[in-house]
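The chain that follows stands alone, in the form predicted alone, written as structure tokens.
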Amino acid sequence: MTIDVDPEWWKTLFDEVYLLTDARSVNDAAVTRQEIDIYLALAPFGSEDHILDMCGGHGRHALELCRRGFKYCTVLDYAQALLDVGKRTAAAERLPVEFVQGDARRTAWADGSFDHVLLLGNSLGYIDDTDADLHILQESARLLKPGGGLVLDVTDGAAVRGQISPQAWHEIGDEVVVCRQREINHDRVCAREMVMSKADGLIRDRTYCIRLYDGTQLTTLATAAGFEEVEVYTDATALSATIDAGCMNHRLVVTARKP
């Protein structure tokens, strides 16, 4: 069976119930101070550096920053439902980060505006364009500072292809249940999700596609859209390995600079 994918899926998906279905890693703050940790010991940051969190979501990565001492934070996401929380939640904490609205191909910043770059949890892959991750990683580079530094965060596509369940499921409390089915379409993962509520019935029933990179596919990409120094990490992950989190188990981290 061939799971069929609308490409612009990406523009719809996240919202309040992907915050639910993957809570156990994008919302459990455990998870993303572990992440903070490995990203801050591979490229060290400075507490007056401007970080860009590249399609950050409802920002918990630059949330942790900020509860660290760090300053200046952005978050910059398609989806304003994402954002919302995120706004919500530095509003109730009084953490200073800016939540943006816009597609990480085009921004509206000027050259040269942050010191870092964040692209972290799968940024990169939804896009059915060849050319996107190109155009976001140019994107990235146009906006660092001579020198500014980039972290990229996406699976380990080759840990996927020989190791990812084509079915899983978990529960979520007493109540809901999200199961999936997953295929190896060519360069991409896909995968059909579907969730129940056990009282009311089905509550969404989407499918999602993610382009499979490796270690040197990104090295080439990275130096394609202008970065040097360019080192990749395999197994960085901060999950469990007992749990079947799909594309989010297997990381690679990339770090590189800007000329």
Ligand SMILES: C[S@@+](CC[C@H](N)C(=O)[O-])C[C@H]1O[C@@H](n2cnc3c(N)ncnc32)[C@H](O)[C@@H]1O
Contents of the next structure:
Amino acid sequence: MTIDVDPEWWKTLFDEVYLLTDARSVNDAAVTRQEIDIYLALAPFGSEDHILDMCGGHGRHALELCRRGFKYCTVLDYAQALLDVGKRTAAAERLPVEFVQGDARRTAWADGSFDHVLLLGNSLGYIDDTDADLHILQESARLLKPGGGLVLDVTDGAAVRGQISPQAWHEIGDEVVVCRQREINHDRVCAREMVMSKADGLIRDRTYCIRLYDGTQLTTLATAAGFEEVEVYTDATALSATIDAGCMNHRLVVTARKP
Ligand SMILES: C[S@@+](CC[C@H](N)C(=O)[O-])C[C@H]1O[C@@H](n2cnc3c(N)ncnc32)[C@H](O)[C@@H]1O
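Given the form predicted alone above, what does the protein look like in the form predicted together with the ligand?
Now the complete complex, all chains and molecules, led by this one.
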């Protein structure tokens, strides 16, 4: 069976239900702390640097950087629901993180506004247009100062192709069950996700498709977007190998520099 997907799925999937379904990878403070440790070891930042968490969702990485004393952290995301969650966390902890709604392909900031752009948590490959990811990386390059750094953390396409299970399910607490059906369709992994709550019945039945990249393709893409010194690191995941977090288990971390 082929999983049918609305190409605009990415504009509406990222909400509070997503924070539940993907809680093991994006709503676990220990995982986020470990990821930040990994990124900082690969690409050190200065505490006065301006850092953009591009496609940053509810801002878990920017918030953690701010907790560690990085003063100028900004989150850009399309999903207002996630930005609102992040804003509430920032307000509760008095963290001066800025949250901005927008499309990563074209933002309103001036050229060279940031020292680092982070594109983390598998945030590429969502848009049907084959040039969309190139446009996101070109925009990241435009926003960086000369010599500024990119950190990209995406699913390892080669590992997903070889290892993904066609069916998977997991529980969230005692209340919610997440069931996923998945298939590889050319250069993408497509999934149907059904989420059942004991109290409320079916709370989500959605499909989505994510373009897969291997390390060579990411190097080509980053180079085409104007980056140099592109390095690809494999097996840099903070997630336990004992959970099936789908695309999130196997990751590639890429660092690159704007000339
Ligand atoms: C899997 S989530 C990861 C979020 C965050 N980086 C993290 O690690 O928690 C992917 C995010 O990318 C955002 N996104 C995808 N394409 C985007 C675009 N073109 N412009 C802005 N945000 C985008 C989605 O709204 C979503 O919040």
